[in-house]
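Single chain ahead, written as structure tokens, the form predicted on its own.
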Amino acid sequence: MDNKYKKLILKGGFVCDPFQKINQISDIVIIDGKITEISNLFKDDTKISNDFKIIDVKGMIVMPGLVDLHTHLRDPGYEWKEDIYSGSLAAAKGGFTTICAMPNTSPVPDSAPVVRDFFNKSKNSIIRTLPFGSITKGRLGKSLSPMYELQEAGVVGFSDDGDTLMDSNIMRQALLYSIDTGLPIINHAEDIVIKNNGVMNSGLVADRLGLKGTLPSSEYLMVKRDIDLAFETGGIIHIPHISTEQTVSYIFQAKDAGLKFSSEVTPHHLTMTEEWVYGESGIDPEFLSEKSYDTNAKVNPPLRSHNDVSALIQGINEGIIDTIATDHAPHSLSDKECSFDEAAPGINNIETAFSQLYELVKDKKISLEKLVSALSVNPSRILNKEPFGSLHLNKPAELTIFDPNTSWVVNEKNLLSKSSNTPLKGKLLNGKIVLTIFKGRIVYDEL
């Protein structure tokens, strides 16, 4: 079915485009797949010619297509959890029109042929899908991947993903290469020695559950090391999935000193605390029950304290943290239906992200403009390509429509991902992505 209309009008929505500083009720005209006008001129539908398809979006939010810098597609090697096509379907349902795939695959994208194979497969993607290459060969942390070769093949940055690059000298060398390639280095922000096999945040919840805790210092000390190396080399660094108050403080100090770099936080670290491990949607129960030890709430870095969550929200509001990235991590049932210690870390959330985060807007903790910036304008700038995160006139239409008045219950049946490992299963979310358009084509439609 061809969902690319010759002439389309999105009528009466609240348009939020921070890049162009648009915050108003407008009509958007799309002709031949390109946005040709953003205005409120079409008050009388009878004056619109019959060859236009009109979509009424009154009461809804129209924004640029969302951009995710941190997505796990599991392809190649682990396609039973997710693949490029299913991941793109899930992303489109979540309002994303650009996603960046992390390199924890088999084989690892540490050579041009593997990257080219990714691009061949991504022709089946219904949205823009871009790959990260690995920092080191095999993601083993021993020697650098051929970064120039990977750059030419089309990677958008370098990461060993969940395998921390502990060797400071190799990290320094990678940052030096980033100057020539112009691509960011993303190092997993956990010191594995300090982490010491911890499975959740260190503190009262871990103690009550009898689980080994991960100290916040395992994150912020690694972040501080990488910031120092970036300052020394002038390299390009992007700090992933910030989760602690102290990390926010270090980033603020570094940026205040004039160091230029970027960072991200996930939807779950902005909206969930360590209490979600109890399996009671963040409630601290009087007694432990069969719901406790919710493996779907196990993630790296772990869900943290209320103080950490408040600091992360403040970091977004003050521009200390640049972007929100999903860290979408689909896992099979066998990865999660086991003991908490044995369970694989990761939350499936690309379809629920905006609905989760919009609760912060409703509670007046984050403005809509800040939220949309962190999910569109800012990540597109970090990619350093033609900016995707805006409703550019005379460019292919890439936009997302969110209905704050539509509620939905998260369950396996209404998720398009192959996996459903989310602590939100069975929960009611208020607000839903109802339309996603990529390059003028409707790729997700619930209107």
Contents of the next structure:
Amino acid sequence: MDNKYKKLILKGGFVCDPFQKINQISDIVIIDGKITEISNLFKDDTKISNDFKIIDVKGMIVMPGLVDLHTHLRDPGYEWKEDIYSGSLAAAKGGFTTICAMPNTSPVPDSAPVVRDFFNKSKNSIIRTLPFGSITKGRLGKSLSPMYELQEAGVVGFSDDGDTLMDSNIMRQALLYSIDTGLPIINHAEDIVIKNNGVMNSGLVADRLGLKGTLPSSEYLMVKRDIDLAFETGGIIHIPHISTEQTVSYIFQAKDAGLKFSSEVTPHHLTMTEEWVYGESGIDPEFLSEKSYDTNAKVNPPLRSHNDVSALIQGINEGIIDTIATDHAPHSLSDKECSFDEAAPGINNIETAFSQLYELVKDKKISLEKLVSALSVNPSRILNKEPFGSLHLNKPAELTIFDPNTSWVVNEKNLLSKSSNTPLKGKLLNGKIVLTIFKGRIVYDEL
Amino acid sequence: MNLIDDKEESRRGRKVNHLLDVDSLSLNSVNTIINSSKKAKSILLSKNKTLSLKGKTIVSIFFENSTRTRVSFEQAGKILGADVINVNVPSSSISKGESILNTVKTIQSIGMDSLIVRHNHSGVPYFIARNVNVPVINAGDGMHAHPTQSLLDIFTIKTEIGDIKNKKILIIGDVKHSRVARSNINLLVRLGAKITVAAPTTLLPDSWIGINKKDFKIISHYKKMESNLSDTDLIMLLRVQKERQDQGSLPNLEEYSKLWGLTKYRYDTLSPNTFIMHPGPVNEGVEVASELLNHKNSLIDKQVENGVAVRMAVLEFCIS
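Moving on from the form predicted on its own, please list the structure of the form predicted in complex with the partner chain.
Starting with the chain above, the whole complex follows.
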């Protein structure tokens, strides 16, 4: 199917739109790319005029195009891992219609020309691709990037990505700037001094594998510092990829005390534990096999314990954590085919994210509405623009459809990303995104 | 002859007989290796050679410096009639930026029947085992495991002291960073030894701090260690790495030696039958007083000697 259908009906799907608080089985009429009706009118197909294309989506979930606040597109500088185009294909396959590119590229987007190049290249993107600028020049943590210049060039926020801004004074200045730009500051939430070159979660698994552990305090201390600085300055802060129980409970306290900030958690931290490093789908084996030391399960912050996973799920359920962001991090084989210590951190997950997360809905740990909110309305609000990915009437359709009744095996052949560094490689996933529409155009289609 | 018992093979579900750590060896296999080590030792003492691995090529690749382990493997292979190739890594292509994988695959294409690996990063032998089709023998990986050291320690205890069940063993030192301790604790616990681990808290693994392990006891204060010394059959010492000082885990080696070292004074208060082991190389005067190294109860030289016999048994176990 392509875009030749001027008139389209998505029939019988369960529509979940947190923007408009729709949660029911409905038919969606799309004419010339715009949604003209969401209703239950078409019980009888014969009453629909012949020029409509009808797609039966019974048993499937129709939701707004998903919004990702944390994507690595590796473009410019590392295009063998991913580029803006391949990243956009992967995102559309994952149900995303808006992605925000992290600035760990070469060159770093710390001046307007680099951002303009990004927008030029983004013309190839099949979805909405937005850039973050770097907080500091060259992401070196020494002096601020020209934030106004970057804002005028179109960045949607600032981050030094995986390099923590350790200098509290510069962080404070960045937060003061954010009051004027109105754009969020996203600082990698790991104190690198206490992290002390840790490569996985500190605990029994690390000690058994003889790998250096990263303590929960490395995250907690940095999150606490940043929230305190944001409170003191009144700056705008977004906390990336929360991974520990301690951080969830600190965020709860801070929000309870009326502090204003937002935060995110990744699909892998919500669904996987440190045991995945054993290489046996999260099972704690009686003895280590050659599957152990799975470098595809190496990520910053690291996969944590079962308790942490439960706390993060609770954080989403109770609205303590606002959003789910992928931290999609494509890496080539050679970045991962090495010792665990040397392996590049990061998981390629934008295509598998919704299938992974839907398991939590099936297990009744998270409601569908909460899940979709954390992937659409909430991140859209943090970007502070018009709603991205909504099902509003008379607007170009921007939606995605998930079929929970199908399954697929993850492998390098069916991933659209240029890389396939996921611990889910070879694993069966339940449920699949089957259709994505961006600005009225079908950008991913398996129906 | 298939030396792996059926249960073990079905558990492992693989055809290639690696030795990555002792945790995947069943106690039957451990016994098999210990028994063939006895035979190997008699061959060794008779100064004869065998031809059991004649025509086999064993490559040993050490990404980390080692004298005793490398020489021990080389000697073991040669006595069994195998051709042993030592790849000298610092002078090889690795230093030109070639990856571990490329190096190993190149060696595999040239031809080998087994690969002995040492690396300063934990898990490298596992990564290599995923990528080659010959048995990989771990000669020490980072902080993780040192299975042949553990097997030779078990063999030494069995032949010099006796049955391991219910033996009271005190392990003193940097267990946090010690691959020898990790492998030994795994195997000794399974063989029924009563283990106590003594180390300053900074040198304990993070997950052991403040908890009591169900399989063994942990002591983190030197005075408590002293009061436990007298009730010990064997003291296994661990090497203290000087770099721990730079990492802030130790104020200095003098303090370590004062609080945790096996001094002559401490040793003399013990039962006269307390044995001493150390995987080497020893920091004389730090972990143990120099004069105790040649004590009649010191098994340190025996460990080195047994190393060759046990590695002969391991090579036969993995390759034939």
